[in-house]
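Next up is one chain by itself, shown in structure tokens, the form predicted alone.
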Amino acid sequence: MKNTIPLPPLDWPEFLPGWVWLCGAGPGDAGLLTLHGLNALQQADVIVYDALVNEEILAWANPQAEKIYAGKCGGKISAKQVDISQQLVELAQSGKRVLRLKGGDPFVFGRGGEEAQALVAQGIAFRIIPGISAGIGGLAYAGIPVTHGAANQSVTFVSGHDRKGQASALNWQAISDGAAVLVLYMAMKHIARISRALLDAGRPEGEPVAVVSGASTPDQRVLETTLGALVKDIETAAMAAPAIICVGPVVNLRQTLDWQAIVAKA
């Protein structure tokens, strides 16, 4: 794979020294990176990237760019958010073109808002480059649309834990009542508590659930189960984080919309 890809003619934004661009890299498949993201990669002096960024994407970077890993993994020693934000500030203040590359979308459970606030507080200029969130793109790769005219008119995206890493502080009754379809990010650690809370909120044991790990990558795995059997089936199938969990009637649409299975048979 070449390190650079020719960009089509367009008035591409110039990445100026001392700026930070906060960019979403998408759910995993390198092809889901936006053209603005590719442009940023090819101009950056330094790239601060997360654990979920596909390394194939980094191969498209400016060959002279410094690459700094700043991934956070649950249950493991990881970079602290305050330190990452401070590092972005210091790199920009040194005159670098700083690309903060994050899995999914930086503003969807990606802490991009906190990082942008830290830049504003220090007078650092920045640009936001949205990315495809795993809760939409990852499920699409599993053949699950988050909305469908015959299935739901609402969807709620939920983090499986609060800032302290707990699930109990969330109002699961209100969350359950609020939408027919729930998309859970970072929920694997507390899935037993979450599934129990949803059942206690009145959702049926037979409600369809899908767990998608390695979304949109060659390692993608999809577990189809029910809310009542979810915890046991996750353990039996040895499903692990990072994973997206979808609860609701749209999961059943995978039976006909699993396009990757169709492609594999073609």
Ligand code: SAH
Second form
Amino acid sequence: MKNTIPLPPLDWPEFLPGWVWLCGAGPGDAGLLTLHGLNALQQADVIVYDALVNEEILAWANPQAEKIYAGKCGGKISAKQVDISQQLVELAQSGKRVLRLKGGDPFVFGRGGEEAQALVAQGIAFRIIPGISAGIGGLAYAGIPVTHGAANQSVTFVSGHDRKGQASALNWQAISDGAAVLVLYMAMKHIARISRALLDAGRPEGEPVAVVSGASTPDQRVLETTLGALVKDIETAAMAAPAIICVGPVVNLRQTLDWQAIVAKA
Ligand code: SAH
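Pass me the form predicted together with S-adenosyl-L-homocysteine as well; I've looked at the form predicted alone already.
Time for the whole complex; same chain goes first.
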């Protein structure tokens, strides 16, 4: 269904020249952008966007806006990240309305904080527009609630690698003991080590695990497996990044809540 929806009446913030707005674009499905994000797109002079941003969203921008692809940094705090922050600073200093568009939520493993700090250091005004993070909204598209009644009262979000791209030097025992549900971002590369660490920490071989790749996009794929079989099954199913991995009892809810399959059958 094609539909052009103007912004509903609200006192929408005005994007002033020389400002940077750091905005989350959601996990993939363009409709998961927020209305503040749409308001930003309509006013921005320049849009600096990441690899995981759905380009359909860019079509909603002011047609005169310049679009700059900032690529991805392979999980490393690389020279490139410094360059991006520097680029945001320079664009703002040249008097542009700069929209920095990032996949998911800018403050969830998105380096939004680092970029905002670079702006603060240069005295540049900014606004943060949260987005739907892949670890919540992406799992919802697979029919997995990150919390559910009796299943869990807490959830832990974990990055599978650190700032240098190495397997995270985390206290896996504490992580394993701390929450019934773990949501792993950027974990595919080091999944063998991570699943071993969780098993060593006492999580059972039979613990349910879901791997959701391309969540909320037309390429979404879901692998349901167990902690013991995870590495082998990822290989057999040729699951690829970007993927969110959910470990814990909520994964079983997908058997009844996989709404995309229910819709497809109706
Ligand atoms: N700021 C983003 C996360 C960026 S880190 C957010 O809040 O979602 C990049 C990681 O996010 C990927 O390695 C993957 O683990 C996850 N991710 C982002 N988009 C995804 C998608 N559509 N499907 C599955 N995982 C995704």
